[in-house]
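Shown here is one chain on its own, the form predicted on its own, set out as structure tokens.
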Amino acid sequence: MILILSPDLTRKSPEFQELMEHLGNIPNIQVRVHEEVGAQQVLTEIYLIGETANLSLEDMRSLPGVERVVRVSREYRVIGRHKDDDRPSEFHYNGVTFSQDNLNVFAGLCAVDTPEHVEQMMKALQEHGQVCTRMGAYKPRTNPYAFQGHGKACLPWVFELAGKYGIRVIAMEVTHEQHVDEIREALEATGHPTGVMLQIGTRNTQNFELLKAVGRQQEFPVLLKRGFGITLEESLNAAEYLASEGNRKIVFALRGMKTNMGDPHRNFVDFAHVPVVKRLTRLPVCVDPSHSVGSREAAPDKLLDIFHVTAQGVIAGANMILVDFHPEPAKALVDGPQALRLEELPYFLEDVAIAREAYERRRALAQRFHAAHGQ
């Protein structure tokens, strides 16, 4: 059960203190408090965990400071979209909004290699009005002899270059709790010129200790990739791990499933699950076409498979695109064969805009239809 309190009710208010005292006396119930800081107000939610079936909705609504009560009937208690639940589904970080209603593009290097390449990438993004990117400093690899990333050594100059070119958010994978500390220290040392979205990769979707550690900190938002060999339900439970620890600034990423059924693509594209995730949860949904396709192959229409797959995700309502670019793909240390070139950036962004316009028109059509039929 979720108690949604009156807007801007603070923990120091008498009503809040009275409410918490009352809840503390209910047997077999655990109480967790979460504050959702929005652009204009603070929304406080209290999660009651345990034997809540016998709690009366009317009694809960009558408690001091309570504006609304949501009875949780699904497995995803925190991230779930429950019946009659219209809580906000967005968050703001370093001037960028993430929600189920907008779209952000994170184009960049799968793996950071040289300062020159990073600067070329960020300069191109600035020239085309982009404020987000991806930059891999820590790279978990299947082959133990493959390039593992520059790690913390590259963080200072990556962050400084991001500040120079107005990049507000960098999606950066972490594989260990220590990496979060290294990112925080590097941001502090460079004067916080940018922000970081912590990415948990597909291999760590069920690394529960990492999930709990990243969930406990609320400084950085999280991009959680679906596990490549597990069900959607199992991956969404990983997102619930993060949220249950306190961090609800989560974007859920689809990146393809590992199976030969997807050949010749690198992974079987799962972007049909974009609307499913938005229906089951309140999380913004990201698509990763680069790791789904894994090549620069093109159809007879001259459109790269990566463009086609991106459009599939965007037309289905995706809210974020994570895509590999590189100034010189042949020299990329990781996943060069699938990287798009810098001269393709404006072309890619325009193609994304066309797909987004198609989604907006489809959504408007659906709204008109349901309004006309009283649904």
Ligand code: PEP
Second form
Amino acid sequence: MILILSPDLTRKSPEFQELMEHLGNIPNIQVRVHEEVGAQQVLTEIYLIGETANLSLEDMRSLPGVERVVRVSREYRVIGRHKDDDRPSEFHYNGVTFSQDNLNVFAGLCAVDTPEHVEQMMKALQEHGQVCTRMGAYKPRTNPYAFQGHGKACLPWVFELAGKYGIRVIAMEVTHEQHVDEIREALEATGHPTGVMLQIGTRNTQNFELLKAVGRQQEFPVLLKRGFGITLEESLNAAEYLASEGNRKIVFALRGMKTNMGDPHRNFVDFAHVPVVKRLTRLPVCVDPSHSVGSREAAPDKLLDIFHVTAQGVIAGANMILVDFHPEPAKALVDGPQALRLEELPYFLEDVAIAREAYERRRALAQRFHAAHGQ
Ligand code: PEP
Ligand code: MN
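Could you present the same protein in the form predicted together with the named molecule, rather than the form predicted on its own shown above?
The complete assembly is shown below, putting the previous chain first.
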């Protein structure tokens, strides 16, 4: 059960003290407090865990400071959608809104290599009105002798270039808690020219200590990739780990499943799960066509498979696209064969806009149908 307190009711207020005292006297109930400090107000939610079945909604609603009560109807307590639950399905970070209702494109380098390539990428993004990108500094690689990423050494110049080209959010994978500190320090040292969304890759979806560490901080939002070989439920529980530690600024990414059934794509494309994740949780949903498809193969209609699956995700309501580009794919140190080329950026963005418009029209159609039929 979740008790949502009146806005701006702080832990110091007498009402809060009184409420906690009351809750403390209920047997077999554990109490967890979550405070969300927004620009406008502080929102406090109290999670009651344990034997809550016998607690009445009415009684709980009448307790001091309580504005609303939500009975948890699904297992994802924090990230889930529950009955009569109108908690937000969006968050804001560094001037960018992440929501189940909008769409952000994160086109960029799978792995940071040279300052020239990073600059060419960011310049192209700015020219086409983009304020988000992806830049990998810490690369988890299958082969220990493969390029592991430039690590913290590249952060200052990557952040400075991002600032120069108006990039507001960089999706950047972290594979260790220490990387979060390195990113924080580099942002401080360069005067915060940009923002970072911490990416947890598919190999770390169930790295619970990493999830807890990233969940404990609330400075950076998190892009959590679905685990490549686990169930959707297990991956959503990983997102719940982040949220239960306090960080609600999560985007959930579908990136395909590792199964030979998906051949000839690198992974079995799972974008049919976009609406499922939106139904089960309040998280914006990202699709990663590059790591799903893994090649630049095209259909006879000349559209690359990467374009086709992106459109499939977007037409199903995806809220974010993470996609590999490279100014010189042949020279890319990681994942060159799946990278789109810079001259394809406006073409890709236009194709995405067509799919998004189709989604918006479909959504309006569904609303008209339900309004007419009273459902
Ligand atoms: C990536 O986005 O560069 C990446 C390694 O993705 P994944 O974790 O999905 O393999
Ligand atoms: Mn990659």
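Residue numbers count along the first chain shown, from 1. Note that the rigid core is defined as the largest set of C-alphas that superpose within 1.5 Å between two forms. For clarity, every value in this text was computed on a predicted model and none was experimentally measured.
* **Core-superposed C-alpha of Glu15 shifting 2 Å or more between these two forms** => Yes.
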